[in-house]
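Next up is one chain by itself, shown in structure tokens, the form predicted on its own.
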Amino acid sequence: MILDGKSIAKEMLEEVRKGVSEIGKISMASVAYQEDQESIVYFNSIKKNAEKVGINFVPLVIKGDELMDTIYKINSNPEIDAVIVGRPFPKGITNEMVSEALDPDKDADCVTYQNMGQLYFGAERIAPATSRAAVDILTRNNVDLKGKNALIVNRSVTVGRPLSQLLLNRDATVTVAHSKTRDIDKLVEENDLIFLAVAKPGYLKSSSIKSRKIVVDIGINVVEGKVKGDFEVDSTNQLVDYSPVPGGVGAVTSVEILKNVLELAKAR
């Protein structure tokens, strides 16, 4: 089975559109510094979806040294309901600085301590978009996570760690692996669900898998002008269900941001 993200994103967009129509005007901003072209491209994709559901989207492209002042201005701007900030941050700006500066009530991607901390109490009103997309692509394909053994190959604060908590909240048993983990192949064989966010094309090959698995590919790599994931698909291996790249988790992620924006606007 291919875990298609495009159909799920379309379904979720309609849900957000209905929510926006009930509230009325909602505005969000994105902040990217000039050299961060990847974030600018990503925010443009969010902007397209925002326009489809009636959310006013304000893209800001700034100099790196203007980031903190821009965040403070957005915090105090009553016309902006939510904001997403591009990563990686400019030189001299840390995750901690942005997390402490950003108003949690405008935090569209769950980067503040307050919103991230709520995940550990099972409160998921706001959740990191990529991590929740990786979960939603399963649950909306009727994959029951309860009791499943899940391996996450990523321990970052933006993906692996919040994803582990989202899975724990759904009664999965979670192993988090990283660059210092030994014998990854053994862990792959021992787990039912494999989440890859390694940024290495072909990191895990379908041909190496010997028992039934579901692989959620979160990796995005550009190889010779084409976007590829961390999972190398072998269509002859019928033991593996997987999310494609492109068209999988990435397609859902930008809509998850809009879901967060809607929740923030509801609470204003």
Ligand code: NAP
Second form
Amino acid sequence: MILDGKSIAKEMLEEVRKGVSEIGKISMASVAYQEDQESIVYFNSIKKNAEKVGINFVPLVIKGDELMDTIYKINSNPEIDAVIVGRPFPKGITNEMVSEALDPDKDADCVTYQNMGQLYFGAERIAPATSRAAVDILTRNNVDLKGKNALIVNRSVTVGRPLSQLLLNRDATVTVAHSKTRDIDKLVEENDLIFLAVAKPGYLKSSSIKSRKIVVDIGINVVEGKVKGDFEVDSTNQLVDYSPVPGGVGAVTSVEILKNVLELAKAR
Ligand code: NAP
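Rather than the form predicted on its own that you just supplied, could I have the structure of the form predicted together with the named molecule?
The complete assembly is shown below, putting the previous chain first.
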């Protein structure tokens, strides 16, 4: 089975649209520094969805050394309900600096210490968009996570770490692997759910899978102009259900951002 992200994104977008219409005016901003074309493209896709659900979207493109000032200005601007900041940050700006500077009540991608901390205490008013997309793509396909063994191949602050908390909150048993982990093939064999965010095309091949599993592919790689994930699909292997790239987690991620924005606006 293919776990399709596009239909889930559509369903969630409609839920957000209803929520926004109950609240009235909501505005969000994106901040990308001018060399960061990837974030600019990503924010354009969020803007398109924001407009579909009635959220006013203000895209800001700035010079790298303007980032912290821009964050402080947005914090004190009553017209902006939430903001997303492009990564990687410009030279000299760290995750910690942005996590501390941003107002947690305007934190559209759950990057502040306060919101990340809430997640670790089991509360999920908002959540990092990519990680929650990886979970929602399963739960909205009626995959029960309770008691499942889950392997995450990634330990980054944006993907693997928050994903481990979201899965623990849903009673999965979680293993987090990374580049120094020994014998990942054995871990793949032992787990029911495999989350891949390694940024290596063909990192896991479906032909190597010998027992029933679900693979959630989060990786994004551009190979000869085409977007590919980390999972190499062989449709003859009936043991694997998977979310594709493109059209899987990525399709849901931008809607998760808008879901966060709605939650933040509700609380204002
Ligand atoms: P990252 O910080 O570079 O993380 C990569 C992770 O993979 C690290 O934990 C790294 O281990 C691990 N790794 C690398 N080589 C490995 C190997 N041979 N075996 C096992 N683990 C290995 O990148 P990221 O920002 O988390 O993003 C990861 C991928 O997810 C990228 O392809 C990115 O484009 C994609 N992504 C997708 C979305 C979406 O919306 N779909 C959003 C964000 C990111 P170490 O920690 O030991 O280095």
